[in-house]
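Next up is one chain by itself, shown in structure tokens, the form predicted alone.
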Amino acid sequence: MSDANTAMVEKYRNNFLKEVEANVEEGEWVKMCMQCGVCSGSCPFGPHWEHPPQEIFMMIRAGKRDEVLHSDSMWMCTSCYNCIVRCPRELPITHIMHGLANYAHRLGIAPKMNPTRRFAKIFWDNITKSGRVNELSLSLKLYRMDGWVSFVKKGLQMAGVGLGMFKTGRLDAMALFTHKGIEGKKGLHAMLKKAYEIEDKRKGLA
């Protein structure tokens, strides 16, 4: 084989597919997609995807690493599982999409302003702090996600709902200050730290 042909083969050798198979949950299933489009047609957000799932899988197999990992698409998944139920090849599409999102996040190249990603981070920080979600604190941080002006506007819009919840005993303002979480929080934090270390070592990101 000539040097020119060897260079061409190397250019089109898909190392990204191997990377996905090695680092993304259920990534080995990507090559099984037959591009029928049932997943996109089954998704409630189908018309709003930048790249629907079968297109993401095609892009992975085409080696389009930057386009995939910098995309908002994986963060659109709401875990409704319609795609998995209807996929004729029973691909774990939801798991793959979440796995791609998590991998992009761990590499530090996920879109920073994506609202779903920002919600996920706020929720994760909330629940890992004490082992149990502080719903009031979570709501306040979500309202403040786009700044104080947006926080005030959303607060005024939801004032009626909040008042109704307070009257019916569904909203406890003191929970913001009295929330204690689970017993043994130190143990939880130690387990999470160890899990991060194992994950980094396994994926070669340490």
Contents of the next structure:
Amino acid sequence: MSDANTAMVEKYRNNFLKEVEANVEEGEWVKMCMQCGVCSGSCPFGPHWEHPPQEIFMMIRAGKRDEVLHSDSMWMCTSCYNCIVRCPRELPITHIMHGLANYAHRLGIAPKMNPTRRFAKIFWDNITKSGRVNELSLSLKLYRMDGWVSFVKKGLQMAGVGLGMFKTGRLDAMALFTHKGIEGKKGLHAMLKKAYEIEDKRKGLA
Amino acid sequence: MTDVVATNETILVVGGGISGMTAAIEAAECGKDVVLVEKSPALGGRVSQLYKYFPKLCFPTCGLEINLRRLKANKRIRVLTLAEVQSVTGEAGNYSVSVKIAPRYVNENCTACGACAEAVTTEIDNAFNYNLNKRKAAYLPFNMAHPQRYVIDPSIIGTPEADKAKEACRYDAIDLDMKEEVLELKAGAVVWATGWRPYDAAKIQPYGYDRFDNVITSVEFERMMDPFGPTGGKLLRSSDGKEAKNIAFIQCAGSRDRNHLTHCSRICCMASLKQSSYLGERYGDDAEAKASIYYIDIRAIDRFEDFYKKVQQDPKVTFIKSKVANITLDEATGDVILHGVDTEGYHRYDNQHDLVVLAIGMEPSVDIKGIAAGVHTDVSGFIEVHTDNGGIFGAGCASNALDVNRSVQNATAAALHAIQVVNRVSAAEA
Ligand SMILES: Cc1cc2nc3c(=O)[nH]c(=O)nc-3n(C[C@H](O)[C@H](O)[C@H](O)COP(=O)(O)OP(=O)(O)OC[C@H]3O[C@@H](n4cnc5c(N)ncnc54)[C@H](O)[C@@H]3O)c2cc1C
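Please move on to the form predicted in complex with the partner chain, as the form predicted alone is already shown.
Every chain and every other molecule in the complex is listed next, the one we just looked at coming first.
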């Protein structure tokens, strides 16, 4: 267990709902759920979730901290917003799912090999490095995520699409060398550093 | 010209449903003069459109009959039908009210013989049956209508159809020259009992009321059970005319939902419990007849709990704790498929049914703010009790989503408040 995680267990002993309210983005909405189930029924990825949102909310209230934070359920969310649109109590369910995923990640207890988590990390590193996504490098890293064999396989699979995108100027074939990013990268990095600091301090993660 | 005597000691009751009738009768039986204004051509309101009412499952005609008898026996009540209040101004003890009266084209001579309806061939939507069928353009609103007088629909005025109706009448009851009138009345107090209307089901997009024939509302279901209703008392699907036996009920259709009505409509749980018991009545022991009630939680308040308990024992009825996410159509059969996840075990389901009944929410039928300025309403538009309202009192479903029992209690209370206001006027003038 990470130190941050141990600290949080200490701090919120037995009150996972409070912990979620204090640390998870939009977490204060969890208690508003009335367990109608519309979110779960409306989720296009629903059948693939181990615990649909409605169940996650109930588990939070029941204090099932480990089951929730180690779960890969909230990582299934594709942000289609169907649940938010239909929720009779207007809970920002999509945002809560991302909030939970992010919190588990920050505590270092999110499922290590979850592909969404890994891709999100690649994406974040990519965009924060230069302030603008380098799409070529992002795609290559995504293909390589599961090793070189899978890289070659996926590369061949997508070759046609890639060529088409090069031809129509949708993807810059030279981007690995020429990608510039934004002006004032230093400023961006300073801002991000500060933001992390503030968040960590507020959540007691530092 | 319609002749109405009204003074500052008159109580005006707006809306002739069960609540308005109750308020009018109670006030009149206490010796007050009452003008009862009803928008439609007959008294009775939505109760007259029910097949049976909970909790005793008697026919509404019975309750209406008692009230109509008391009303007809009382000389102090003046009933105006096809009349709509347009504005109320003034203050407690001194209101001016403007009432628009639409022409019925039929006068007091009418004996309800029905010769005009036989003569006319034009048909119009039957509003009494929520437009599920048609009726003649000369019609009696419904069998127990009070007044027992036919109506000529304005759509045939000026056509040979209207002349046919007039010629057929042997009592000189049809007057095609009637015109719309606006009356200016005085009143000391106003009881506002304009009731409710069903929430527009088509707005609940995932349920497809506007797309699928076999998705209907609870008010339509009620009409289908009536032997004098659009289907002669049979539960028929409009897609293929087959009898529906495997029927789903969806609770909170439009209620308790920030996308629709935020309030709990309160009666829909009991309405579906009642309607699920109609299946036994129609199909006896037929094993194919099944009711599935999809709910968030069943709100059968106080004494209604007994009714709920009884329905729970019924082997025909299943309860599924889940708000249905969406409905799709099975093209081959016309059946509806309900999709969702239940809360007791989080099981995903895709359940096929012959017919689905949306237990539709209630909203106020009138926005009183546009008629009487300054009256306090809650976020849903129901009239609140407030001293700023002066001598205007909400009654029945105009004040909240209520069942008949509570509407009547509420209307009696409103009548008492109104009586106190006119008593003050009388005392001041004596
Ligand atoms: C599906 C369903 C089933 C139900 N079943 C039951 C049951 O079994 N038992 C039970 O106790 N309750 C039942 N209810 C509730 C019941 O219908 C209401 O309690 C009852 O109708 C309330 O009566 P009301 O007089 O307040 O309103 P309404 O019945 O709505 O009457 C209002 C009257 O005012 C008139 N009006 C409207 N606007 C104006 C205007 N501007 N000027 C003049 N007049 C106007 C209308 O034409 C109408 O006649 C059911 C409701 C639903 C939706």
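Positions refer to the first chain, counted from 1. Model, not experiment: these values are computed from the prediction. Rigid core (definition): largest C-alpha set, two forms, superposition within 1.5 Å.
How about Gly164 - superposed on the rigid core, does its CA move between the two forms by 2 Å or more?
Shift at Gly164: 2 Å or more after core fit.
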